[in-house]
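Next up is one chain by itself, shown in C-alpha cells, the form predicted on its own.
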Amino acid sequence: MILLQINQLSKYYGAELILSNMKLEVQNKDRIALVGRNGAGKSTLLKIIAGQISHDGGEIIKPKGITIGYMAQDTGLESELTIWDEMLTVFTDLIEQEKELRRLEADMARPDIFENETIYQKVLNEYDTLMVAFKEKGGYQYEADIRSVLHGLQFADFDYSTPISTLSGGQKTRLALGKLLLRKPDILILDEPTNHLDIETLSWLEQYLQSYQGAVLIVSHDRYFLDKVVNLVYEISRNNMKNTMVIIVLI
C-alpha cells in the first residue's frame, strides 16, 4: 500500500534553490534512509513531508487518514507532567473509552435498567460495540506498551512520577522519541534519532524499528544503524534525489 508520493517537489530559501525535482514513494513497511552531504536538504525534505514547512513546487500525495509522526534533531520533551502522565496523553481517547465502559457497567447493574429489558438491551449493545472498538485500538495493552517503551529507552529504574521538567536534555530527547513511538503513526519520520542513545538503547531501537508496523523514514549519519534498519536508501545530491536498493545478506 502506498502511503505517500512526492512528485517534482522543489523548495527555495529566498532566491536559493534548496531542493528540486524531488521524487519519493513510501509504501507500508518501507524502511527508508535519506542520505547526502551536510546541507543537501535532507532535514528540509523531512520537514516538508511532516507538514512543518511549505514547498514551492510539485506535489505531495497522501491517502486520507494516513498519519505522520515527526521528530526533529535533538527534540526535547518539554512538559510539566510526570513521565507516566505525559505518556498517557498519547492514549486520551482510549482512557475516555475506558471511563465510558465503566459507566455503562455501572448502568447495567442499576435495578431500574436491569429490570427494563428494552433499556438494558440498548445499554448492553452500546457496551458491546464500545468494547470491541476499545480492544481493537489496544485498550487492554496501552499501559504495557508504555512500560515497554520506557524500559527500552532506559527509564526502567526511574520513578514514573518524576516530573519531566527535572530531567536532563538527553533524557527529555529520549522521552520525546518514546512518546512518538507510542503514537504509532503510519509514517514515522526520524531526523538523527541516535543522538543521546547509548549502545543498549540503540540496539533496542533497531529491533523496534525492524518490527514497526508502518513505514519508517530516517536521516542519520550512523551507517551501522542504517544498515541494521533500512531496506531502501534515497541519496540527495546536487538538489536532486536518486535511490538505490540496499541488500542485506543474512548469514
Ligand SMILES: Nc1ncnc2c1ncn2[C@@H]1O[C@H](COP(=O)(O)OP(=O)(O)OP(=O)(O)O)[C@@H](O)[C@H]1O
Given for the second form:
Amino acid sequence: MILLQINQLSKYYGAELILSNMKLEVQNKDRIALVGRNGAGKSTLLKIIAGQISHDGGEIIKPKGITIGYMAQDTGLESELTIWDEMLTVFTDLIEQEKELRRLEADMARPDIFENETIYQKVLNEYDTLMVAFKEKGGYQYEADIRSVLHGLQFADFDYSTPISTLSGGQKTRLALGKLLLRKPDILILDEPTNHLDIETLSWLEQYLQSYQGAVLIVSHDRYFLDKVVNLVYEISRNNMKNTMVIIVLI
Ligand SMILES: Nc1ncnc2c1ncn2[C@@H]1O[C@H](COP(=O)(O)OP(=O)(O)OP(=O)(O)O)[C@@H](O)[C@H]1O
Ligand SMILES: [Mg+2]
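Structure of the form predicted together with the ligand, given the form predicted on its own:
Full complex below, order starting with the chain above.
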C-alpha cells in the first residue's frame, strides 16, 4: 500500500532553489533513509512532508487518513507536565472512553435502570460496543506501552512524576522521541534521531524501528545505525547547481 507519493517537488528559499525534481514514494513497511551532505536539503524535505513548511512546485499525494509523525532535528519535549502525565496525553481518547465505560457501569447499577428491562438493555448494548472499541484501540495496553518505551529510552530508574522542565536537553529529546513512538503514526519521520543517544538506547531504537508496523523515513549520518534499520536509501545530491534525488539501491 502506498502511503505517500512525491512528484517533481521543488522548494525555494528566497531566490535560491534548494530542492528540485524530488521524487519519493513511501509504501507500508518501508524503511527509508534520506542521506546527503550538510545543507543538501534533507531537513527541508522532511518539514515539507510533515506539513510544517510549504513547497513551490510539484505534488504530494497522501491517501486520506494516513497519519504522519515527525520529529525535527535537535528538538526536545518542552512541557509543564510530569514524565508520566505527558506520555498519557497521547492516549487522551482512550482515557475519555475509559471514563465513559465507568459512567455506564455506574448507570447499570442504578435501580431505576436495571429494573427497567428496555433501558437496561440499551445501556448494556452501548457498554458492549464501547468496550469492544476500547479493547481494539489498545485500552488495556497503553500503560504497558508507555512503560516499555520509557524503559527502552533509559528512563526505567526515573520517578515518572518528575517534571519534564527539570530534565536535561538529552532527556527531553529522548522523551520527544518516546511520545512520537507511542503515537504510532503510519509514517514515522525522524530527523537525526540518534544524536545524543547512548549505545543501549540506540540498539533498543534499532529493534523498535525494525519491527515498527508502519513506514519509517529517517535522516541520519550514522551509517551503522542506518545499516541496521533501513532497506532503501535516497540520496539528495547536487547536479547542475540543483539538489535532486538519486535512489541508492541496497544489496
Ligand atoms: N528557513 C530558511 N531560510 C533560508 N534558508 C534556509 C532555511 N532553512 C534552511 N535553509 C538553507 O537550505 C539549505 C538546506 O537546509 P537543510 O537544513 O534542509 O539541510 P540538511 O540537509 O538538513 O543539512 P544538515 O545535514 O546540516 O542537517 C541550506 O543551504 C540551508 O542553509
Ligand atoms: Mg538537517
